[in-house]
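Next up: just one chain, as structure tokens, the form predicted on its own.
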Amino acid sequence: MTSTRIPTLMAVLLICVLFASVWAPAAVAQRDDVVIVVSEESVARPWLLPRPVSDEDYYDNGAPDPLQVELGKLLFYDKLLSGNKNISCATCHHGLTDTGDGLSLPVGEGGKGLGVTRSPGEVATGGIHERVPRNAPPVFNLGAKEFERMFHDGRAEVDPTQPSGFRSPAGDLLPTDPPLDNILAVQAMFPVTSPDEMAGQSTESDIGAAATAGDVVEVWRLLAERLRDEQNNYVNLFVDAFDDIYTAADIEFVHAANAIAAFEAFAWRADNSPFDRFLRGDKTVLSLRARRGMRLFYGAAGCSECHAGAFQTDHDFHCMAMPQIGPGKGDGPSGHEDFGRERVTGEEADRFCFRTPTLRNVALTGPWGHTGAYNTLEAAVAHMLEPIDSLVTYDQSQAALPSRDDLDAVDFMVMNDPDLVTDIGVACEGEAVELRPRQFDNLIEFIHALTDPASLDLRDDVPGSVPSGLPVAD
């Protein structure tokens, strides 16, 4: 009896593993030409999954100063930051754009209006000179203190070495005291000195001309005086937020920094995703399609190999091919390419490398890439699974560039010369993964839930009105 009942069992195993091997979903790897098949339907390793994120991860440690966050607010908004007071922080990452501006390439000092409705106007009524040369980056959870470096190419990071205790583009210019609170606070320091981004060009204002020249510590105690000014109703404002001003004669920018920096972490802290939820033990928030998407972004797919950690990022820099668009940093032989990160080291091996961007509230915050070249998240996806081929393939009409012929002239000079292309091409470091498209579709489902709810509606982000009186609309 037990001879008989040994063969059936083990037909019976064997047909199931025949039956889950034809129906069972499988992701499809290729790495170094060898194809390696993996059930989709295989449990994600738990250690492989983040933890989940806490108060703790915060530089404000969830309990932020109100009277810094609403100052912060207001100032965000205000275009009394920019030299010729038509800018603020907010026209490129604003509330009504989920921290960003819609655009592929942001048009800054000079253009008119808000989002993809903005235009670059002419240069001979003040309009933009050209475009600022890198995509928006959204501003989600950049209060959190992991989150080390800024910009696309790191050019500002924590550096205890440093006598201000960070390094940036202002080496040791950069302000000590008083001192700036965090990384993020060093970011809000630089987008005032940019003539093409707030401070605008060298014969519109003081600012204008001390931003291109170069001066940045000037550009910051002109707007430092700004604000000690009784007219513009912002002296009361930081005596309240800040212990050390007592008068308007103690307000420097830094205090502006820190104050926007507090602001920016308390308002777009996001970290209420489904996939927030199932890491903290609910294990039904997430669809059966987006828990598929997991497996495969945690395994086969090799997203997490870069987009790793609570935030999915490494914070390193990688070159993954992305289309060069765009004016580019006077990089090149074209003088329109972007070198990225080898123009902070100057290491050549790090040519065409950018910081690998969070995925939280990814889905929100299009265009995708160092120059938003993707105007759709399934584009965006789909190059980082295929770099080269949807490098040479790259279809020049999904980038979102306000018209007008000067710009238009050099927005595409690097994709249209193949030997540039060719350059990107050699450099990158990833490669190839095929899924099949419902592979494909359950990794988009995963890549939605990382989206804060919260983070949908931010209208209560944006002031009805800012103390210089200055118009916080076009």
Ligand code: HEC
The other form holds:
Amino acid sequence: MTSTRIPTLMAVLLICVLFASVWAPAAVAQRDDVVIVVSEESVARPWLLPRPVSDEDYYDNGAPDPLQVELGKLLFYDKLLSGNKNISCATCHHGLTDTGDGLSLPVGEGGKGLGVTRSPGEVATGGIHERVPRNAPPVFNLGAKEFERMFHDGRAEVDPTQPSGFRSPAGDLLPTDPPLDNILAVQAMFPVTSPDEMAGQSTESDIGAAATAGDVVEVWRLLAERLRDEQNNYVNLFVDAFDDIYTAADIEFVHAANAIAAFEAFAWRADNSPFDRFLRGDKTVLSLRARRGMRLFYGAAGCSECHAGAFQTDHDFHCMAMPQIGPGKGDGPSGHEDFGRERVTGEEADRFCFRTPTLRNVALTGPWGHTGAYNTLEAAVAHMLEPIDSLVTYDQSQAALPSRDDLDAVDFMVMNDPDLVTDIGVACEGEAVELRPRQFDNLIEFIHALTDPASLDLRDDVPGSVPSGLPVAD
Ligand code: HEC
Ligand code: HEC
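What would the structure be for the form predicted together with this ligand, given that what you showed me was the form predicted on its own?
Up next: the whole complex, starting with the chain shown before.
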């Protein structure tokens, strides 16, 4: 939580008190008493634009080893890394779906198909058991060194006090030899250990058995064995890409994670948007409307208080009253809540707080929010402007969730319970800002100017085939 917004927090406290005492959807209009109305041209606060992004912001100055990049791309799209060989990293972070999956919540291990057409299957025939509880975030620009925290709750992060240099759910089990190159590589160690994302269930494979028993080290060992197996055609690629690999026996899963990180950092760097070019000196590249929107973003609309810095994120955690849909993380009396940052810190003050996402390419990467509750950029931005109104008037038809009766049955348990919605609203720290329709359009225009045109077509990042011979498409 930020400590620089004392007046704001006081206003929010007032909102929350009002809200807590009179909760009922109709009563929320009372909050209008403290809505901040932004005047047409005035900018209430001084505003500063970030410095332009450059090569130095990225690992290896933006030029990771090309052989590792190529190997990482194959691994990223290869279902060999999943217990049942039926899902790859790309299933949820695909080049054809803007490094996400186009869904509010992913359909994990056992599903079939890609993007919004992905089907959950039936449990009896190996389909998914429940939805993955959080939205699959985009992977743009995560090779920039300032991204030191991964996941919506930041549960993996750079921490020089740890033997590995990183704090993560694996604690001391995180390998140190060979070392993990960066936090992006640390992140890549985890999806393979999750039964619902990639590992599968206990009876289905040795990897599924190790994963359901919580034995992450064994999952990594079994996957390294697969990569060492000549039949999967990876050995030469690892030998060529890594100086410390001479024979198959030298391959560890850490090498795979480092290669995947090199690929993600290289392929999905996105810092040539009109906004970037504007910051680098091309003053003609932004439309008048986008410049007005930029002024709102960095001024009176207050966005940059959290969406700060070169990548529009302070990398900190805030409670923004995002609707909670899907199975949740097992928190709270309903078992369908997600306490967010509190799950990592144990601090009740962090309940319902989530990491501020970068807004680079955000116009491409819907659905939005940590559960993908909003299916349009306009609705997501409207939420940021008036979080509590938006929470209590949430339109459930916006959720992009492939249907199956048992899955549908839990999707809106939290949102249908006024007490639980109130809890999320009371924790909210975002203050309401009212824009005129034209100002809102200008703000949206500016957010579109954060899109790098090179990210509009990512087909080159999708390999036609992978070494294991497993199908790349479903
Ligand atoms: C079943 C879908 C699924 C699969 C498969 C999957 N991911 Fe993810 N990924 C997610 C979800 C959901 C999150 C967010 C989880 C959270 O915050 O708790 C995530 C988070 C991430 C992040 C962090 C982004 C950020 O901004 O913090 C990266 C990077 C990433 N995944 C890369 C990978 C890689 C590499 C693989 C393969 C080894 C992979 N993912 C496999 C769904 C998936
Ligand atoms: C107090 C901090 C804060 C302020 C102020 C703020 N945001 Fe956010 N924003 C966040 C956080 C935190 C999230 C993620 C919330 C979640 O998913 O639970 C977010 C999410 C978003 C998203 C969805 C991104 C995605 O990838 O899902 C958009 C778009 C966005 N904000 C735009 C804005 C705009 C535009 C403004 C100004 C009108 C703004 N935000 C003001 C903290 C803030």
